[in-house]
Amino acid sequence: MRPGGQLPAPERAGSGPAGLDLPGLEALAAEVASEAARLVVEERPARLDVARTKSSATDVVTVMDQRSQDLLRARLRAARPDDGFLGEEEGGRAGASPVTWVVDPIDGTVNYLYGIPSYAVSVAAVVGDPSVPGAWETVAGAVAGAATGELFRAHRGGGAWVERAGAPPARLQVGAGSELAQALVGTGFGYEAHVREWQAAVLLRVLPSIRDIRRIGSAALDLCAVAEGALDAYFERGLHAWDLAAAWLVLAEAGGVVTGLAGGPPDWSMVVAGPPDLQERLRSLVAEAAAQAPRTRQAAE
C-alpha cells in the first residue's frame, strides 16, 4: 500500500495482481451484493429478533445476518471456489487464489433492526491477508444500499460509479472544499460504554472546529456519502476490515484518501478519510483530540 492510503495503479487497464480480471471480480461483487441486498429487505421476519450478541449486549447478529453471508458465501464459492472467504459472522475460509472475498452481509445492524433505513451488504475483492492492517488492499468492491436500493461499485483504476433506480450510471467524485469550518464530517460509535465514552471525548475535542456532524450507523454508506460528495470527510475508531474494504475502494477511485491516524493504512485504531486537503487537516484535527481525550481504557487498547 502506498504511503496516505492510496491505492497503486493497476498493472495494466482492466488486470491486477497475477493477471486478475478486476472488472470481472466487480461485476460478481456488485450482482451477490444486490441479491443479498435484496434478501434482507424482502425476507425481513415482521418480528426481527436478536439472534445473538458478541463484544457488547448492544452489538447484535439478527438470524437475517447470517442467512445473508450464508448467501454470498454460497454465491462466491460457486463462481469462484478457490478463492478464500472472510465475513463478519461465522463461516470463513482460506483459499488458494490470491483473492480473498471480504463482506459484511448487513452494515449497520442495528439500523436494520429498527427499520432505520441505513444499512447496506459490502462486499470486496482484496489480495493480501485481510487480518493484517496494511498487508492488503481492495482490487474490487461493491456496496449495495439495500433499502435505498443504491449501488456503489469499483474496480482498481476503473473509477467509482454509482446506480440508480431509473438512472444512468453515475460516475463519483469527492467533494472539492478544504476548509474543516465549513465541512459534514460523519462519525459512529462502538457499541462497548467505555469504547463509546472515549469516542465522546474525541468528538467533543472535533465538533467545534467543523460544520456538523453526521452519525449514520453505517461505515460503509458514510464512506459511500463521502465519494460522492454527501458527506465532505469521515472519521471512526472501532472498524474492521469488513466494514470499509469496498467503500474505501469506491472512496479511493473516487479520488479520496483513506488512512490511519499516522497518515498509514486504516486500522482498528482510527480511520480517516476525505479529500487530500480536507483528509489531512481532519486528521491532524483529531489526533490532536485524541491525544487530549482522556485515557480511558480505550486509549489503551
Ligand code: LIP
The other form holds:
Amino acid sequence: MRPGGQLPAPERAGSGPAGLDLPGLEALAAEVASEAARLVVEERPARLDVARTKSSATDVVTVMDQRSQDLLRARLRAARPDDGFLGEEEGGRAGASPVTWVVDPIDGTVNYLYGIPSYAVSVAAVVGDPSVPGAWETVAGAVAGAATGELFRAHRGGGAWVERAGAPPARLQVGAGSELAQALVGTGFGYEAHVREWQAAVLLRVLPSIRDIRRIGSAALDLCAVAEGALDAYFERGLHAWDLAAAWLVLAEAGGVVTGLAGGPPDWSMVVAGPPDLQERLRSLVAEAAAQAPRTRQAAE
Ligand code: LIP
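Cool, the form predicted alone is there; where's the form predicted together with this ligand?
The next block holds the full complex; its first chain is the one shown before.
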C-alpha cells in the first residue's frame, strides 16, 4: 500500500514489487506466525517472569517474547536467507533482497504476562525501509491471535482473510458505519507517564463524541478487529512498525484506511484507522483534540 493507506491496483494478481511471489510470502508469514503463536501458548512457564524492561518499568519483555522472536528469525532466515529482519526485541538486519521481515513476537505482552487472552504474533513482509514512515509498504503478512487460535492473513491485492478452527476461511470487510457518535473505537496507551498524560487529555476530548472505546491491549488485534467490523475504528499514539505492519495490510485489504494525524502515512506520533469516511471523521476529531491537549514533554518527541 502507499502512504496514507490506499491500496493501488496490484500489477497483476498475486505479484507485487520486484515480481515477488505474494501468495508465497503470505503463506510463509502465516506458517511462522502460527508456529510462534503455538510456542508462546504451549510453552508459557507456570511462573512467567519479566526478563527485562525497555522504555519504562512497565514496558516489559518476557523470556517468551525473546523465544518467539528467535523462532521467527530462524524460520524466516532458513526460508529466505537474503531477506532483512526487524523485530521488536532486537535491532534490524539489512538483507540483500527487496523484502524485510518486520515482526512483533508478542503484541500485547502485558496481556500475555497477566494471562489476559488478547495477544498476537505479527509477521509482515515489507518492501522499503521500515524505519522511515512513508518509505515502506507491507506486501504480505499474518497476525496470529495466539490465545484464541485465529489467524488473520493477507497479501497485496489478494483480499484479507481470517481462519478459525472448524470454519472455512472468511473474507474480511470493514464495517459500514460512518457516524462517529455510533462508533466503537479501539485505542491504547503508552508505557511512559508523559505519553499517557497526553493520551488521556486527547481521550477526554474524543470520548464524548463516540459510542465508546475498547482498550484491548494489542494494536495488531485492534486493527484486525476493525478489518472484521468488530471495532468501527481505532487510533493510538506510540506504535512502531512491528505493531502495525501486518495488520495495516489486513485492514487495507478489507477496505480500510490507515493514516497519521495529518492524513499522511502513519507513524509513531499517530495511527488512525477505519473505513474511509469514518476514518476521516475520527482523524479530524483526534487532530482537534490533540491541538487542544496540554503540551507535555511529549511535545519534544
Ligand atoms: C502494545 C501495543 C498496544 C499498546 C500497548 C503496547 P507490545 O505493544 O500493541 O496497542 O497499547 O501499550 O505498546 O508492547 O505489547 O508489543
